[in-house]
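As structure tokens, one chain now follows by itself in the form predicted alone.
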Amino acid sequence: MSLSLHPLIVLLFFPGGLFLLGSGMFYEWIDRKLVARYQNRLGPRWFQPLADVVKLLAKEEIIPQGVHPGLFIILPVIALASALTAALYTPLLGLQPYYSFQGDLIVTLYLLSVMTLSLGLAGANSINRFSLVGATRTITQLFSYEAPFMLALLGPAIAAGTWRIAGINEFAGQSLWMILTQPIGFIVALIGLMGKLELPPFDAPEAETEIVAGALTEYSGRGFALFRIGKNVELVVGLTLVSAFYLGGLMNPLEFVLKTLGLLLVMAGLQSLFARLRIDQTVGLWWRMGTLVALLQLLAIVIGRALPGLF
């Protein structure tokens, strides 16, 4: 009986479930919070993000004029799903992960850019201009950096001679830090994960200032909820692969949370140092850029795994 319930309980509550989805609402209060010092204001409350959550699913949940309701009402579903199960293979709280199998790297990619194309259609399948700017920008902005983040994930994943996540982790855990052997990889993940999750500077598909709130300003009540949960999990589950990679690994809680805050650390300062790109100089500067830089450094490591004495 007790095996019967094991998935259930790995799937449900810890480490996914109701535990991943705290642990992104913690993450999201960080963030504001650090972001908030950083500019010289007091930040919100620690359960700001979770009494938000609480009030967008109280709300009633409008479906407008010219949308598919079908489409309108499933795509939040989605999008959320797609962030929950990519952290079924990544290594929760430096915890082995509870599904592993050789190319889970790419299925968890895969599932990463769910979010955004649901954010895209769901922006696209409105009438509304605000959000059909945002969803324009929010697809412009996945093929600027989805191509530099899976490339610079790959680095790590051909200098470990696997495609297992597990298996990547357990190599960084035994050699010398990535960032130091692989230092523009690391940039390039970094930055790539801030633009795929639309922070600042990169936050043009979303700029609240200029087109309200992106793809999703007809969103109300728990399709936005929805949408804003899969982003703090997506954030967690980022900066696990991110810290797994090239921080050494993560071998136990403690790991997970000290590497963790302090990639949230570096990206709340960059978020505070930067005004917002357009979205013609966020395409235009990472995708030339960003690409190239990840490929030279996927070549570098090729040559080095086959010619070892070379370096």
Given for the second form:
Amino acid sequence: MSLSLHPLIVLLFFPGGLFLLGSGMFYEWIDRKLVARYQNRLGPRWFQPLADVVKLLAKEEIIPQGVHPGLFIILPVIALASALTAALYTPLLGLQPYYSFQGDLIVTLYLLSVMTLSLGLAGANSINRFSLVGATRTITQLFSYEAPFMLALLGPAIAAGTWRIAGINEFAGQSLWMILTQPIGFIVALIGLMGKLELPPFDAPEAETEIVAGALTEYSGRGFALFRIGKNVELVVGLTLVSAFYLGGLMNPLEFVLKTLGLLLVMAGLQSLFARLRIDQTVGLWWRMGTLVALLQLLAIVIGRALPGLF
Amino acid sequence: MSDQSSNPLASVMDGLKSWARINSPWVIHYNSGSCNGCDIEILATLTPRYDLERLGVKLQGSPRHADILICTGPVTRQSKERLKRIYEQMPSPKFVVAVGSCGTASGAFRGCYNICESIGDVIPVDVYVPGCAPRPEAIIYGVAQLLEMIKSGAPSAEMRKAEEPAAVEG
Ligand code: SF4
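Moving on from the form predicted alone, please list the structure of the form predicted together with its partner chain.
Full complex below, order starting with the chain above.
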């Protein structure tokens, strides 16, 4: 399915801009509500994320002493902008992505990492010790999950024989669900997504019981709100990518909603099931297990694709 | 305020802001020298049994993210400066709820040589919750009173303090 819209509409309303912000908040609410239900609580009301964001935007923004004011102000904007840009290449709502070229998978993955990178820089920009520890952990975690996550998303790309997200999505829609053919890749991708979003058990970078709020400790008001929205958008984009690749492609809005929400259900379950890992445990888990397993999977796919040609 | 209310857009924005403030009160909790009884009750308030997240209340670690400072205990001279600093680190608009008889009027510690009289002597307080220690229901009621106050548009203690002439430091 594809629609042709004016570029301004694409950027401001759908699928960029308003639609992404709205769906990001909606998915955040679903996530919080699910975790609350798993913990036998009632959970937040449906407009909670909206109220949070409006309240934060209406609050005073304090620029603390010792930071570079320009960086302090621009980093949240960069984080949000890169997350929004990444969404343009993904099959949101099961429609064709608006921009698509050979290799946009790599661009999207890097755009998603820019968000984490600005988070780390935002922490390192401040002289607050909690921010500094948080920034170190954020960047450490970035280095640990990034490689396996990328390998896990390369698996479907190699199987499909294309580096275009739209192409992989189409291929996934026509063949057997890749969660069955590449189960290891799916698990690595799902857990990698959780690491990317710093959800429990990978929330050591913002562990509130040890380091207050991690890299964002000094942010108040607008900057904090933008980072939160950016993270929500990243949640939607990540869910879209993983379900498009591994859950048989996203061809129409109904499929999109069902598959991403199903994935979110599993992710919320994992979040409430596990306790926080220490940062060294996170790194160990990814480099000792995640990367090796993802590499094996990749090797198997490459051999599987090369074998029929040999005989 | 008066010229703003004549402008329809500004009044809609004000309504939106106060709606968001009422529905998303994030709290930070500080013990300024209490016996810990009140703190246990505050933590009990935040457990799944009372589940304050259904009202939008979230416990934040950083003063920069919080709207409401929930503070317990008589302010000891040691913690006076810290309490002031935490209060000043919070972005406006900010509100303070003093929990427990000690925070209200030094309670069980009345007359001790090492305390200030009450939290209200150090920072502007919006709502006092009396009790030793107050039950979680009482704390929730106190916060609900505060939200009512925000809704009615009454000036918060912070605003009233700003209008007063600066007091001489003692
Ligand atoms: S009011 Fe009672 S419980 Fe609370 S700090 Fe004072 S003595 Fe402790």
